[in-house]
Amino acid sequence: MQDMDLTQVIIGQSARMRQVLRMVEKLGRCRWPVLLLGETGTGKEVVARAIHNVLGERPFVTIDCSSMVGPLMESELFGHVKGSFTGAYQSKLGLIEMANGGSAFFDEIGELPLDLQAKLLRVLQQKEFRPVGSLTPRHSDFRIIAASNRDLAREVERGAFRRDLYYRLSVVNLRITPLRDRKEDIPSLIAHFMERYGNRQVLSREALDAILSYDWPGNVRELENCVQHMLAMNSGPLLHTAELPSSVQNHIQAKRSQYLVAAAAADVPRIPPQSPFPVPAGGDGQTPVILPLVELEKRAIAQTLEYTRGDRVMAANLLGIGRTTLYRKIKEYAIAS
C-alpha cells in the first residue's frame, strides 16, 4: 500500500513537531503500544490516527473513556449477548470486538475504572474476552493507542491507576507539545482550519498579531474554535480583531491594561496636568517645550519595546499598530531593541 503524506494529518513546521511526524513514521510500521501525552486539545487523536494510517491497517476504533459511565461500560468495551440483562433485547458487539485486525485508540485511559483496567490489561495479554453475560470467551487481536492528558506515572503512585496496565501501555510513550511551545506552527494551523470552513478569507496582519500573543490554554481545539467563530462572526474577505472571541479579545486588553498600571508606576517624569506637551528635565514647570510628533512617537515606541523587554508581536498590540508598521518603524528611527 502506498504510504501516506502525514503532513496531511499532521500541521504544522516546528522543531517538535517534525520530530513527532518522524515517531509517527517509525510506531506506525509495528505494532507496539503507544501512550501518547499532552494537556487536552493538542491533538493526540490526530496523532493515534497518523500513527494507525502509516500501514492503513483497518478498523480504527476511538473508545473515549471519559464518555462511558455507569453499569453499561462493560457492554460498551465488550459487548453483551441477548438477554444478559434487563434491557437486553438483542446481542450487541463491542468496540473491543470491532477494533479486531486494526488499531484501539483509548483516549483519556486514565478515566477508566480499575475493574476494568484490570479485565483491558487480560485482553491485552491474553488476547481474549467475555461479552456481558457470555460464557464462551472471544477473540481479538489489535494494536492499543492510549492518551491521556493526566500524569499516569503520579496517577499509580496514588493507586488511581493499575501499575501493570500503564507499564504494558507505555512501551513508547509521545509527548505531543501544547500549542504556546509551538508559536510558529500557527500560521500553518490557521491556513488549514481557513481552507476547512472558509471561503478564501485570509486574517488581518493584526488580527493574526493578536492570536499569535495569546497563549492558547485549549490548544490546537481552542484555536480551530476560534477560527470558526471568526467566520461565523464576519463573512467578509477581510477577517480583523473585533471578529476574534472573547478570551482573546480580554487577553489583548488585559495586555494593554498591564502595560499602562506599568508605566504609569515607572519613575519617570510626569506630564504636567494642565499641558499635554512634556517639559524636560531641569525646567520650570512653567514654559513646556513641544516635541515634533516624530519623537513622540519614536519615544513611545522605544519605551513599550523596553517595557515589552524585546518582543515586537506584545509591542505592536500596545501601541494598536500592526506588526509590519512597528518594523518599519524601528528601522526609520534606528531604535535599538
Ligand SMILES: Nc1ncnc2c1ncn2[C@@H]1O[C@H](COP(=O)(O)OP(=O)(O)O)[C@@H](O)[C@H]1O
Given for the second form:
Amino acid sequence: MQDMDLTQVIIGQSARMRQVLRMVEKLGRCRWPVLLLGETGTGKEVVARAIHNVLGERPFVTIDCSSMVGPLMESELFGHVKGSFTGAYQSKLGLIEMANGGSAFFDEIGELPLDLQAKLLRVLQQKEFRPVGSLTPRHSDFRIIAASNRDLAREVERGAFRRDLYYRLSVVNLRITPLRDRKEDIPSLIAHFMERYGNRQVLSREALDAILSYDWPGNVRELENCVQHMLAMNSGPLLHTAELPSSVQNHIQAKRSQYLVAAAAADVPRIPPQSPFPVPAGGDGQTPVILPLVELEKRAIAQTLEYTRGDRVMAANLLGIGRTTLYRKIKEYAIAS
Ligand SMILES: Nc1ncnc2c1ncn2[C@@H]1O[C@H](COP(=O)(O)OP(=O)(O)O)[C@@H](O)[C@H]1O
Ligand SMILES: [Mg+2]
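After the form predicted on its own, can we look at the form predicted together with this ligand?
Below: every chain and molecule of the assembly, starting with the one above.
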C-alpha cells in the first residue's frame, strides 16, 4: 500500500486542469488538509501525489479505504501489538504511523466505517492514536489528503459520514472534472500513454475521431486502458478503429445506427456524418494516401490547424511534434493559420 513511485506528471492543458495545477502548486506549499472530489479514474491520486511532491521526499502513504475490510482494518491503520489477537504473532506498524512527517492519502475515504472515522478524527486533532491491543498512545503527525468519488456532503446528510470529520477534511475542496467535460486534454493524454507504452505507433484519424466522440465513463483510467488495449491488438505502425476496445466500438455502432434511423426518418441521403477530424482528399484515413511527403506534411499541418481552430499547442500535440518544429513548418510552407 505504500508506493514509492513519486515520479508522476499531470497531463492536461484544459482551463480546468490548468486551474488544478495552479492549486497543486499553492496547496503543495502548506500542510492543510485537502479533499479531492471527482469520478473514479479522473486522476485524484495523481493530483494527491503532485501536491505531496511539491515539498518533497518525506513518506507518501496511500491508504485505500475501499480495499480494507473487516476486523483487520483497524490494525492496518493503527498497527497492533504482539498477541493482541489470534494470529498477531508480531507487532505491526500501522499506515498512520508510517505516514508520520509526510502525507497520508486516504483514497475513497467515504468507505471508511464510522468507528474508524472517529478514530481518524482523533489522530488529526491530537496527533495521537493507540495500536490495537496497546494502552500506550503513540504519536503521528502527517498531512492528510483525502479523496472520494461520492458526494461527501450528501453522505453527511445521510448519516454515513461524520460531520466533524467532513469539516476537518474539507478545508480545501478540489474538484477534478470528468474527462468528457475536458476533451481537449485527450490528445495529449493519448500522446503521453503512447510514449509510455508504445513503440512510435500513431492513431488513425477514425480512431481518434471515435475516441473524441466517446464519453469515457471510466475517465483517464479507461483512456489509458484503451491505449494499452490498442497497442496489444496491433502489430503495425498505425492503430485502427478495429483495435479499439469493445466499449468504444459499441458506441460508434450505436451512433452510426442512430444516424441511419434519423436519416431514414428525415429522408436525407445516407452519407455518414461529417468527421470532425479532417481526412486528406482521396484517403479513407485507414489506408495511406500516395502523395509526396512534403505535400502530405503540409496538408496534415493545415488540416490539423483547421481542426484545432488555430490552436498551435494542440495541433503540435496531435501531430506528435514539438511546438517550435510546428512554428518553423508553418512558416516554411506559408500556411495561413
Ligand atoms: N492528468 C493526468 N495525467 C497523466 N495521467 C493521468 C492523469 N489523470 C489520470 N491519469 C492516469 O489515469 C489512471 C487513473 O488515475 P487515478 O489518479 O488513479 O484516478 P482516481 O484516483 O481519480 O481514480 C492512473 O493510471 C493515472 O496515472
Ligand atoms: Mg483512485
